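Here we start with a single chain on its own, the form predicted on its own, put down as structure tokens.
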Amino acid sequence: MLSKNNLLNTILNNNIDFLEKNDQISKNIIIESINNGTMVLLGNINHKNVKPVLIGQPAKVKVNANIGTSPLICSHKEEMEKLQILEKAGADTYMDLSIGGDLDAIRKDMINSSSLPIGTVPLYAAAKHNADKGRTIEQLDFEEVFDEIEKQAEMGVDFMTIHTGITREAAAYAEKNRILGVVSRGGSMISRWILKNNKENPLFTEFDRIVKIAAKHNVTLSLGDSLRPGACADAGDYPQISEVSHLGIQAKYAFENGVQVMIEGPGHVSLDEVESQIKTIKKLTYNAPLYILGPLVIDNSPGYDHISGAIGAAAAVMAGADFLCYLTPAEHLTLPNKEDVYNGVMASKIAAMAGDTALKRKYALDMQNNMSKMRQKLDWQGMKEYALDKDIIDKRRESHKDKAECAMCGEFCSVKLQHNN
């Protein structure tokens, strides 16, 4: 892999002695893993202060976190605003997917403004510029897609999410006979393109092209997953099991020809049955990095579904899933505000905390054992140390902060009773 793609070799040894500090894993392993498959390296050469970020294990698993503006909310100032906060808050990479203002503006803007790895969806763009041109989705011209995915590309852009495993054959059985139909925005929008024209996606037909121009600028495709399940029930099904079995083809032809690839998993699936899920997507898109929403493991928690997402995820880890997309009290419901933006990355931080400890990896260990002496002694700043969320520790106890211990059990505190012997 590496021999055929000089600009992600360029990148890595740049980058390799922080990638093995942040990660606690050898240069052998990550070279190793780049080049059978198993982990990419995000960083598009043309985004001149990006810190690369591996995703795949056993490289800690990865947050990511969606922003991006609606037609119904448009704010290019606040979608900057929640950039500040979801790099506060920790998340690794992040997604622009906005639809509605000056796209163009807002993607440079985010590009200049941060050095965490970018995501888009090309198609988004596409369909906005088609759409103030007064046409439907169906008329979109899909060579203005082709030349949107270019001009990212050049733009900076790390990785894209690129909707090339959905078919007429499948898109057709997802619309009769499912419970929630095609869920994912994106897939929707090939999903009705494909049935009103009766053509094939030309996503799917010319995945070659998509290929080319990500060799030449080191992008990582992130292999869309248009037939997610929006439902508990709809996992599983004909159609997006189809999905993944293309996208493994596609993930071969990719890496074969020196491009990075990631796939993207399942939205809503039973606690029950996320280990098959992951597992199942993992074999038969040849272990590529596994990039999940969630997955949602009850359908009716609105308002909570970032707790809904973050109980599936921690199971999805164990199971090998790679990283994380979060999700928002908003998900389902609106635009996410900047609160919600900054507890959707808490929630998914949690989750992969909980992955990698159940795993065993040392790291994770390390950070649960010296919370845990942290406590024993009442050391609060010790504490914060360790703390997913450093601020919060002070904001909770501000009303008692000249006290040892908590205001739970105050003198009655186990921990000070034990210093008392």
Second form
2 protein chains.
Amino acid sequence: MLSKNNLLNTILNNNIDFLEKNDQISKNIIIESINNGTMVLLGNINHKNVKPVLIGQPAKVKVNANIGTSPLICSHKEEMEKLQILEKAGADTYMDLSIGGDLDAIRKDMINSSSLPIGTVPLYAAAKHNADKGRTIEQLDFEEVFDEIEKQAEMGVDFMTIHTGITREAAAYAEKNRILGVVSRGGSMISRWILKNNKENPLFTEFDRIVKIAAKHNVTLSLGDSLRPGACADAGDYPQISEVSHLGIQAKYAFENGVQVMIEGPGHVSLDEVESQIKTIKKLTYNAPLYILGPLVIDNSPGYDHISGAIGAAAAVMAGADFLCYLTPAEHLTLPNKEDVYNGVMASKIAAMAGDTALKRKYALDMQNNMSKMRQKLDWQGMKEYALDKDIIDKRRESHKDKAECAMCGEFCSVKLQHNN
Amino acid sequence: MLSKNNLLNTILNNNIDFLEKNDQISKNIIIESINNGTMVLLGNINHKNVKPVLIGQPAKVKVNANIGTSPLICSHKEEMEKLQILEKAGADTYMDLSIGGDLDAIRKDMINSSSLPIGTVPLYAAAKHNADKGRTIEQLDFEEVFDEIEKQAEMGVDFMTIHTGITREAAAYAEKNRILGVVSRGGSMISRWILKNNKENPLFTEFDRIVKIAAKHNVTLSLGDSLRPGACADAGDYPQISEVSHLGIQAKYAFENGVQVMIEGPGHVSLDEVESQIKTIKKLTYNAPLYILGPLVIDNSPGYDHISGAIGAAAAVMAGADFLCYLTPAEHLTLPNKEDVYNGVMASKIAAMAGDTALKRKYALDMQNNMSKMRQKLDWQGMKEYALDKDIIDKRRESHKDKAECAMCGEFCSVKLQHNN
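Next block, the form predicted in complex with another copy of the chain, ref. the form predicted on its own:
Entire complex below, previous chain first.
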């Protein structure tokens, strides 16, 4: 049915040459993969300056960076600077997760300032407006959530996280049986609403309304994992798999109604369980593109969760994950600052490249081999062409930039020794 | 034969209670594993203040940090500061790889200043003294290498990298057929010597001399991987496997003569090849403890190689690797500074913990679960008990330390929402 989505076809046709070149895969593979729902093209028809992005193997694995204000650290200006930084670092998309300040103004500014596809969680805006009225989360009126989804779709948001799979039963089970209950920000809001009101999740029961809005603007739905594990011990349990099962059924319904869908994934997952997690999720969700947050392979690395996340993400890509949401050194501790944003993107780009290299994608192997050839020549300018961070080579070599070799080994450089053959 | 090593037995008996408690494994497993060569106890009888360390699964996976001067960045004082930093960060051992300044003075100072086991590469000192005399590497007199090994054993060095497995045939093949030839610093020296002099590697042909010195002081031999791949494309090729095969035969000879042995491993290895690499190496080397440098799963992450290395190391631990040599953000670019040393240790500790968690080691699971329980309580003091970096929590929370939640979500904290149940 996706082939009958006229908006999608327009955007696809307008960009197919660029996409083919950028992702180094054929038009036929792109079109076939989109039509069978294993690939999505991020690009809302209302986002005038968007440069659409393909998500779904065998397209290159992409990286998303989350920015946005929080109630405690709230600067419109600084978030706009983070947007510039994440673009410079090489993120493919970003999400505005603002929950402080003038949310509409921030979002509008971002959409106008960047050609990267933007994602949001419309629930956050609805929850903030609800809180601004002095109401608790269980007093949230879900009509305002649906209105927010529609408004943001009209503004040009390209993909939206919507927590459609969490049910009353699974939420209750999670809060009772897990070490860490419900750790998704949006998921915990809905969980609270469900359990306090003793009602089913309206985003679950009225999923068709969301599909209709998405179809109107070619918004890609990113079905949120409210019940993702927030502790390795909670991974793969009943609440998680229950939710994933619902997401799969919803994904199928969305495809059949001409709407593109991604699935969001864990979370905290021990490294030995990453492959089975990813394969189970992909299977249950009809191989829809999988958009993962981590997985963090340990729980006790606050301050360095971009590294724990990169370990899990690389393994997950090898098992089939398609799209990496970055984690920054600030995760679990505070809102990421500008340096965190840069380092988070870099760590995720390493994981994506590690995965694509492991999958023997030609573009990735070419990058590795060209880098190594430049290294063999001690050609530092050449290395900059292929390094994930082009600036860091000069920066770290500043004190000895006149030398052919690096300052670790100096005259005892192994490569230099071979040059003296 | 290791059970007949009296020095080893003395050190083992003097420390068995501490080791049992520290590694959370039984005395019987420790003794049996050491006797069959799958575990080593680092501790030279001449290193008076050493706190011996067990290497080899099921002992906890350990982390080594390399420090030491280079010809271009050479400060005895700063290397001593790095020693303090790596201890603070939680490294289990360190290697002094100095190749600039007064090597004996630096090494002596380090041995006296720290109770961590110290490793060295005696070839470096011999090569430096050779260069100081105005000689090229092919003029190196290997008698000076043997003398240096003996001298350093007497000084108390606990483990030594010795490049015993590289042969004339394999070196020639590597230099001719690889993208990146020989990238090990010591290995490239020997490769140059072999090929220029058209002679076999004396450390290969006279391995028994090294074993005799090691036996005298309970120095653990760390058989060096001169031919480790320096590019993902070079991994698993003939030179690498040829050398590993020799190291296995030498390991067996050393065991049979009462000497403890570790094997050094790659290098640059694509993530899909890490498991087979590690299993092949362990098999060919009679399951001697495997001490790995990375593996780096991509070639093009200069500035962030501690992350690429952590990805490979975590996967390698799951496949059987026992001991992680850290990589720092400075790798391939310059000598690590103090901040690099700290970050390098942290990245390796994450990889070790990820591996031990994946292997379901009780101590690791306890750390994860206790961390998650503290997180569920928003108990920041409690989290510090279980976090790999205890200082970073307060540091990152400084601006909002009076709040129960973190500044990423503020009042919308998912955990806090659940507290309002």
